[in-house]
Each structure stands twice: as structure tokens, then as C-alpha cells.
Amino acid sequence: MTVASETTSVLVAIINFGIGNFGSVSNMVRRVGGTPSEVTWPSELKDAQAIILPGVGSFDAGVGTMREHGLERPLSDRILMAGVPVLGICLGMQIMAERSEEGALPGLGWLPGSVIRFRTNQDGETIRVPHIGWNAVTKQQPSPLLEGIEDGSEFYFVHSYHLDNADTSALVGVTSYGLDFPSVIQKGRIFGTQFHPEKSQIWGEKLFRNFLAVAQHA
């Protein structure tokens, strides 16, 4: 799937977990020409052309907030049934998996695999957490999310957990931090980044433009 990166006022529903980076994600959506819409209740999803699950905080807090606001089923309906593109960022991507070591609640299950904590590297040495700072993303296969972004470009990471046992067919990019872990995924119109594109300057802005272009051409 190849899309142009120009967008015209795509309505982007940004789920506000009350614990995350809603403001910075919203600002980036505006910067690339989209129209951000804060969502805390199911009725606010109705007209969305794209959905973003931002992420700062703990797994159970994010999943719990969605459940308290009745968003879990409506989100699945809009994304899995209606085909609305979604981008999960950091915790937002982890929530789309089946489960996490960080919490007791089940994830959304849109992606196979679990979320685990960094422990040891390939030599058995303890990995320092959290992983903070700029790191390269190595492309594994083409994706419209990374179109026009150079292989090995650096993005900004802040996390202690990562996706494990991911479906290789959904693996778009990997990053090395003691070990290789999934940093970009795609399954149909479900996209996820372990890094924070809203904090990743030029390449992060390009990634947002690409995501909104997918929504515009959906």
C-alpha cells in the first residue's frame, strides 16, 4: 500500500487516558494538517477518520481508563470492523497486545504477543531501564508509515517494557537496546511505534504525515 503524504484536515480522534501525552500528540497532528479531537467517551469516536492511542503511564491504568469510559468495544468496532486506521504510541502500542507483565488486565488483543520488561541482553548482562534517548529503527519490510523515512533513522524512546513474540508478518521495524525488539508494527491498518514520534523532530513529523495520508486514502 503506497500513499501520498499530503493531507487535508483529517479528523483524528486522540484517546485521552488522563495519564499520557495528549497535548504533544494533538499539537503534532495540527502541525501536519490534521484536526485533533479529544476522545474520552464512545460517542466522540463517531466521525473519526483516524485514531491515535497515545502512551505515557502504566498498562493497567491505560486499559482501566478505557474500560471505565466504555471505550474498549467501540474502539474495536471502529478499528477491526470499520477499518479506521489506528496508531498506538509507546504504551498505546503495548495496550494493543494480548497482555503485559506490567499489569494484570488483558490487553485489547489486536496484536499477537505479550509485553515484557527489559531484563538481560544477549550476553546475560542486566539491561538498564528505562531505555531513554535516541535510537535507530532498522526497517524489516515496507510500510506506508515509514515511507520516505531513511532506514536507520533515529527516534526518541522512553520505556521499560517492549513487545515480545510479535507476529513476524507485522514486524516493520526493530531497534537494538541490549537486544533487538519491535519498534514499529503494522497489521492491516493497525500501526504502532514503541518510540514517541511526537518527540522525534523531523522523522517523527514525517511519520505523522504518513499516518494521516493512510487515513485520507482509506
Contents of the next structure:
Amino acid sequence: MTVASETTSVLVAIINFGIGNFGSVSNMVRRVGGTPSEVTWPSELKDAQAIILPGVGSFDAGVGTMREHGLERPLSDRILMAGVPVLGICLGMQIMAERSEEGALPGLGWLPGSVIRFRTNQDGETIRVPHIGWNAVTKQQPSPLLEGIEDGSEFYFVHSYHLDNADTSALVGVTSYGLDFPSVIQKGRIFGTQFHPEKSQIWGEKLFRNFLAVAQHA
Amino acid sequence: MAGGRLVKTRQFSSPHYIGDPVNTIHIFNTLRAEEIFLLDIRATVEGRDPDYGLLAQQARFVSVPFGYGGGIRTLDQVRRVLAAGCEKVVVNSAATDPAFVTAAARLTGSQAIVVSVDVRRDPDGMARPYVRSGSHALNESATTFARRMVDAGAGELLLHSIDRDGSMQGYDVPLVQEVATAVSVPVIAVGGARTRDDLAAVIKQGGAQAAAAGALFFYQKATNRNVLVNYPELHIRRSLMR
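For comparison with the form predicted alone, provide the form predicted together with the partner chain.
Up next: the whole complex, starting with the chain shown before.
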């Protein structure tokens, strides 16, 4: 296993929502040379150079746990004020939007747009939900997150909801499942993927490497 | 898997030793399998918990989606299996209580809850669901059971033909057609794949969203069951699906 020397020192806070894939995400962080640290409470955040919101569970459970643990304010201080880069994965990206059909609680509002459920395709026919499987990501504009990743590379998706009405200036990648939806988002140093890069083999690993490089070049 | 050893069954019995589970999972990960499921076929019958240590071990190197099934009967087990680094939990015997499926889906989101619909055909041809490693029949059709599981919150179905398991005689395509048409969630067909063309056929003709296989990926060929772990490369999978 090769460790990229330029990213060895990045301390990556992985936010614990109570249920989730901390294991897979932290293994991937370690594989690309970062140091993962599980964060449940604000005091554990202090040295984080990069933050990951992982994505398993439901919208209200995720955003609710985050607020109950008093994490919303310290996270927004670091991300919006101090510019610590954040990567939201799947649900972790969705909770950064303004709201979701899946839940009653408001989202964090760091990304424009709301989250809606898959219902019908472009022709109005019902589609199978959840969307599960490997699908291509078509690049919309350059982003450090997709640096060196071929256009049309496939990533692993598993979700019933997707981001809608995303600001086109933030739209980095789209994927088609019945209809086109945003699959990669970037607004400044806020990044989000609807797919699971920690489960997307070589391109997922490359995406993590890119994210840590962003943190490195603060 | 049975007793910590990776095995391949025929019609859910006569387990044949394949190898060490962690080594074999490692090979499939290296071959870039699209998804890996590990099913402990003795856990429920023996009343054992999942082997969380083994699951955590695979999570350290597996970079593709990983699902675990076997012995799942409590929400705490579901939580611990995901915490160990699995994306999906497969439920079969415990799904006879749909409220359990509902509670599990509420905890994890339905995308993480896969119900294994294990089917054996009655002598008159009716497709009947079974639980407890194929040993207990349920008093309804496979399609009715599948629909009930989806209504309860299952996000995906593993549609497992017991009759075809390990037979390498081809998938039960009509069974897949019947169930896939009846439900609104993805169906993974498993049981019977003989050739790589069968994988494409069960998706194209059967309407499955995914094709899974055991024997096809474990053995050299149907007529010569030497263990030779194999998996079609991406360009081959693409050309099969054309």
C-alpha cells in the first residue's frame, strides 16, 4: 500500500451520526494517507483539517443527532468561517442542503437546493426506488475533487432521494437514473457526492486523494 | 459461509469447501467485483450472532459495497453489522415478522435492508418462500411475500432460487420475471448461473436489476468443479449487457 507523502498529515474528522459507515470511510481515509478521527462531540473537532459527513441513515436522524450533540454551530464556524474543507457523502451531502422531503427538520443550508425523492422518469413513468448500483458521472465543470478522474467514470450509488434545484454554478457532476440529478457538488470548499466514493474502487480512492489534497493546500 | 469456512451449497445443502472467507473476499475485491454478499448459512439455525470481527476485518480492505446476512434477528445486530463496515444487512428468517423489517429500515434507511426471498417450487410449480436456510416453508406465494417485504420497508430483494442453487443450470428466469414485475425495488437474482451470458439474460429477460452468482465465480466450470475464483472484467460485463 502506497502512502501519498503530501497528504500524510491531514487529520480528517468523520462525523458520527449514531449510525453509519464510519468503518469504510475511515479505512479509505487511511488508505490515501490521512488520519481519520471519529467525532461525536464538539470538543473532538478542534484539530480537524478536513471534515467528512458520511452517509447512512435518514435525514432527520442525521441532522437531529448533529444538533443534539451541539455540532451544528462549531461545524459551520469551521467550514463557513475558517474554510476547513468538508465532503458530504450521500446523506451527508443531502443534510447540507436547505431541506428534504425525507424529513421535517431543516437542513444545514450550506448548499443551495432541496432534496426530493425519486418518483418518475423524464417520461412520467414510475422508476424503481432506491436507486442502487454503479452509474456514470458526467462532468459539468472542472473541480479539484474530480481532478484526474475520467469523464463518465462509474461510482456506486445507493439512495432514494437526490438533490434538486442545485445552483448551476455549484454543479460539478450529474448522473442519470430515469432523470438527470446532481451527483457531485462544490461550493467553495464545500464538496458533496451523491455516490459512495468509499465504495467506488479506484476512482473513489482517487476522489479521496483529491479531497485530502484540497485540505493540504489550505 | 458455514462454521467460519467459505462453502458453496447445492439446493442449500451439501456444502462444498471453497476456502478461507477473508482470502476469497480479498480476491473478489481485487478483481473489482461490483458488490459482495457474505451469507452465514448456519448462524440462524445455530442461534449465533454475526462474526463482527470477521466483518470488521473485511472492511479494512474491501472497497466495494459489502452486504452481510445470517442470524440477524435484532436491531442491535443490524446496527453492529453496519458499524463493522457493511453497507447492507440481509434478513430472511426474521422477516417473517414484517415489523422487524420496518424497524430496521427506519433505523438505517431502507437502502440498507435487503430481504432474502429464498424460493423453492412446489411439485405443482408454485414458487414458495422459505426461511431458516430453506428448511421452513411459508404459507403464501413468493410474490406475495416479496410484496409484503417491500411494503414493510425492504429496499432491495435478494431473490434466491433454492432449486437452482449450485446447480449451474441457469437462473429461474420466469420466477425473476414474476417477482421483479410485482415490486418497486431492485431485485438481485441469484441461483443457477452457468455461464456469463446467464448473468446478462436474467437482467435483460428476467427484469432483475442485478445478477449474483456463487458457483459461476467459484469454479473453473460447471463440468469441472475445481475451485478457481474468477470474475468478469468491466469490459466483458459491458459487452455482455450490450
